[in-house]
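Shown here is one chain on its own, the form predicted on its own, set out as structure tokens.
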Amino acid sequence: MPDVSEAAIDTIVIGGGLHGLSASLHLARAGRRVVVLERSWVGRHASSSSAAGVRTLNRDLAELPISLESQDMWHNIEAIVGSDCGFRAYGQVNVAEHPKHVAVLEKRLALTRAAGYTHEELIDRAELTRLIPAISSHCVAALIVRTDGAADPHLTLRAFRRSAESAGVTIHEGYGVTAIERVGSDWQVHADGRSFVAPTVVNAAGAWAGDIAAMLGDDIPLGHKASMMIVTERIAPLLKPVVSVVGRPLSFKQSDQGTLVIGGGLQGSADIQAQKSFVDFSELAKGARAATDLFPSVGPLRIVRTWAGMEGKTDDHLPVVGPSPTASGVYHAFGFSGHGFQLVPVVGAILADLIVHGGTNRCIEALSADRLMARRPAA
């Protein structure tokens, strides 16, 4: 197939998981001209893969600013994507099993509270049963965002996708990158034996932006997380918030069709360059310990699914998220180790004022990728 020139694009989209997609969304309703080029197929790793936690409780400081922006969004999200995207703001619930762990929630909440936040709430036993009535008795307390909540992963891809074709988005499928030059003032990218100029590019890339920063010009570091999950059959209703334990590896929901999905961050294995996942059947044993401690009555389930996705991750597990250091023009999104899905409408809105308006007032000076590059010595 020839190459393609592409005169009319402003922005190549490296990545068509959700953060490529909430960024092409956002600039194609500012009016700029966009291609997603994706090696896989949409959502075909990390978006796919996730828990879709939607979730402000025990966020870095440094994404809080944005991270509670997001969860405004969240709320509006059907007004933004024409669909509620199975988003339930249920809550999401921190867990004290025992009474030394309660210093641990007290700590991160005068720790917020110094800095000014009031979203997270300290609930005793009692409140904490009244709102999971299933909860073993032996947990004592719980740190709790009300508001937060989860969200169906493949109806929000659905409706990220065709609200960003709605918009004028064309996407590529099928189209890893293999190669990027500089040719003037303008990008070349090259993608499945074609060519795709434009001013600015997006890199998006997930567990391999790392490669395509590099073929940029940008030298930061990137490792990988294969995060595990599980899901069981269905069940009458147990418990409607989100809910994890201090100290223990766990994230437990249910879903609108009664299925358990049991995550936490607990890591199997990936090759990266295969695109493949593999679970660790022993290490995700702990994830289904906890959710039995937690809910004993789970314990005789049947395991319908389990499976490991693969995300990028960066030393300080922050996501690096701005304008390229060295490289006019190219602008990141990626590194989100894991909890980048609650971020995705707040990210493409930051890219496109960078991109459109040259900068944004949303607070990302924590998330550049300078505090990742190494440092040259002075000459």
Contents of the next structure:
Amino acid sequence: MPDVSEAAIDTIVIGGGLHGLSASLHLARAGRRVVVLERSWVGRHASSSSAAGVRTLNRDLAELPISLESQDMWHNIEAIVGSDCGFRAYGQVNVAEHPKHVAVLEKRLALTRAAGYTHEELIDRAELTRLIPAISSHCVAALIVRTDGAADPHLTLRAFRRSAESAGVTIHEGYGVTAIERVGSDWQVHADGRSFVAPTVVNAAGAWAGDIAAMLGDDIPLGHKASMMIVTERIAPLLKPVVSVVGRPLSFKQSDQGTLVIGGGLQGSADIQAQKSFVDFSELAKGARAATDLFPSVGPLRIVRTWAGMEGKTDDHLPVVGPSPTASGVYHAFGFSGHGFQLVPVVGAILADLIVHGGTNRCIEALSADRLMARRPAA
Amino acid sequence: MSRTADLVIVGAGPAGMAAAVTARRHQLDVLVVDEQAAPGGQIWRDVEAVSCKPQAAFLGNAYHEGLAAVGRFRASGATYEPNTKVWQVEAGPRAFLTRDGAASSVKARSMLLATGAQERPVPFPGWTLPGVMTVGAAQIMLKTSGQVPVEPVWIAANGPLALLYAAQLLKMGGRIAGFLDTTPAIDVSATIPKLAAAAFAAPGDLLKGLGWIVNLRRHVPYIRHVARIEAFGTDRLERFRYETASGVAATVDAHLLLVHEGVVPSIHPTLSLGCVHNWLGGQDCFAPALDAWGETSEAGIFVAGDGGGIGGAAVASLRGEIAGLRIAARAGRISAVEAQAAAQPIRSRLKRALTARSFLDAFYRPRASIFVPADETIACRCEEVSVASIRAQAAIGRPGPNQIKASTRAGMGPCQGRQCSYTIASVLADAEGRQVPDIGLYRVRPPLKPLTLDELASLDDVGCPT
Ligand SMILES: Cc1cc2nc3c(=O)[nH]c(=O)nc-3n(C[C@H](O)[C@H](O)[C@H](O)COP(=O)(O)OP(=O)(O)OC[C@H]3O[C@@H](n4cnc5c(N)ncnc54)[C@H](O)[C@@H]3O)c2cc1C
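Would you generate the structure of this protein in the form predicted in complex with its partner chain, following the form predicted on its own above?
Okay, now the whole complex, with that chain kicking things off.
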């Protein structure tokens, strides 16, 4: 039985991560009555476990146009969600440790330049050590985007949640979607004993979005990631930019609190159905080695906590953003493959375009669900 | 480096040592690791070295029983690695450790967690000021280095450990400015039957406790039913105020205030393993669910000693022996029937040893404000989050501990919630009209012990069998 009180809603967003929140915020501001259904609590998965790097550097060219627009939105984030979300534009730097790795950086720079982009810049050792005095002197050069940076995932979640709610979005936590049916031209969504009916559904269910897509009739192959993070004790200011390195798994930065936040895509393991993830310390040791090689002074610091966060991963590591190729009224936003935090502001705006105006000027052709569905061998 | 063993035991206290001796009797290959420099655990800390020092004379008979237990353990043939921190335990079972700055892992057929208890945190306004410290920490100094505080100390505490410490301190020439007994007035009708049972089962223990109190009251100002404490000072403790249940209050100058409100099982390892835990209402804490042999809900992972529920040294040893038998059976060294037969007499002794427990639990139950302290109290000392700010968050939705952690940073600091998880759960339960067992504790994120980046970088378990 549909809830009478919910009869008036026109969009159901499944998943209360940052993408679900951003979509609901933009939709509500465009006048839609939106309900967010979140199985556990807002931000429980990828969005609160994120490294929250706001990075355009080294992005796939296919998602670079929307990523650059998202970057502008980040620089204006206070106006959008009433909080700076802890965003600090201290730059993102991809370091070459060996002369042979400089060629990798040069090749990347040539690629973006040829496509007409100028945001990336190659810097030499002198400029690198000027920007990051603590970095090991064996590093020879780096690619940098000076306007990139990082935010605080918890502040970002709080700001998006608060803005969505004040725009009129209703968030139901503890409601896991278990079945979806077509009822006339509407969708009836069943979640923990309640049901919700609306003509439009947004699938922002993160690592579980493949299951939701299947309930809606789309068979979209989705793998998963379980990226691991390390946080150390607090220390005096050590560096400002976010540092990654060619050929090794590392992303290294210092938070406002003074802790070092170390990630870089090293994989733990996950039992997606059980919603559990596990740290693999043998793997994580590689991250610790990369960190102490690049910043020898940090070796004695104590690790305070580590974790692995679960997220959906596609074959080509690009997200699925756009309407369902088969089901009307269904929109997908998932498969961010470990780099969706930066895209949060823009993807919500894109979904609102698609749902409210029936189309968007933004460049999302490469992100359609079709591309993945076509690849699946015929049964 | 990666190794294997039939049994890896974490913790060389009464439970761990007894299990090691039992498992070795059945020829298991046993590795015992412990953070401390010598076997004995909390109760028999450093007992071999101390037995030759002057303070030995003052530490009491129970301490000397430890010497015999350590002797049996040393002779058992178990591999013993002191100064070793276990910072991660996994199903498998597998343990990750560091020793001398190098990390390694051990894969075992069975793992016994004998990691004991931790002092229950004692939050009250001002409890984080330097100069306020726990009786347990003071006792460690007394046991290992014979350190007696120069100035007279104040003790505000509840429970046998504090009485024992006070007695030891006086014998070693220390001075006590005053003993504020925070044990609440007992509900006589509920406690008398338990007392009777306890007196019947273990009269010696009870008399010993009474003896300490009588002796203490003869030598130091002794104030009963202290219900409220508030500490003041700019950079460290300067003064504190106390008030009894009947409203008698005083403010005194002090530089050292020792507090204690009993101990709770240290459950971080079993929480991180995802083992099922039960709420022990009588002890106001969680403990891993264990079968009759001490096995947790994770196959091959056992708990013995205070980590499975507070029982004291004698209970811990017996439970260690029982677990050791089952572990020997798992390894195929004895049959299930043999293990059962061998366990029989130990279980009878265990039953007797446990009789006094429920009386002690009821008698020494902490006052309510230890669980839900006043608003201005710091709940999480690592991140300096007050009770008031937890309450403010509780007003938005019905958050659980993990959401509180994300929104306030409480529990994110170096102690990883060991100090504040019960306070957060109790404050949330109070604010949301729920029960602590329904609220639960933070999800535990590894490592279990602080580990440096250099130590993790040294981990090389290539070739580890999985
Ligand atoms: C460790 C780590 C580091 C990262 N670092 C970066 C970085 O530096 N930069 C960057 O740009 N990106 C980064 N990312 C990626 C980024 O965090 C994610 O792309 C982004 O947070 C995804 O948001 P989401 O809303 O799609 O997913 P989630 O936050 O996972 O939200 C999905 C939600 O759907 C809910 N859900 C699932 N199934 C159901 C159901 N049946 N019914 C109801 N609700 C359901 C889940 O409970 C969950 O809350 C990182 C990710 C991780 C894990």
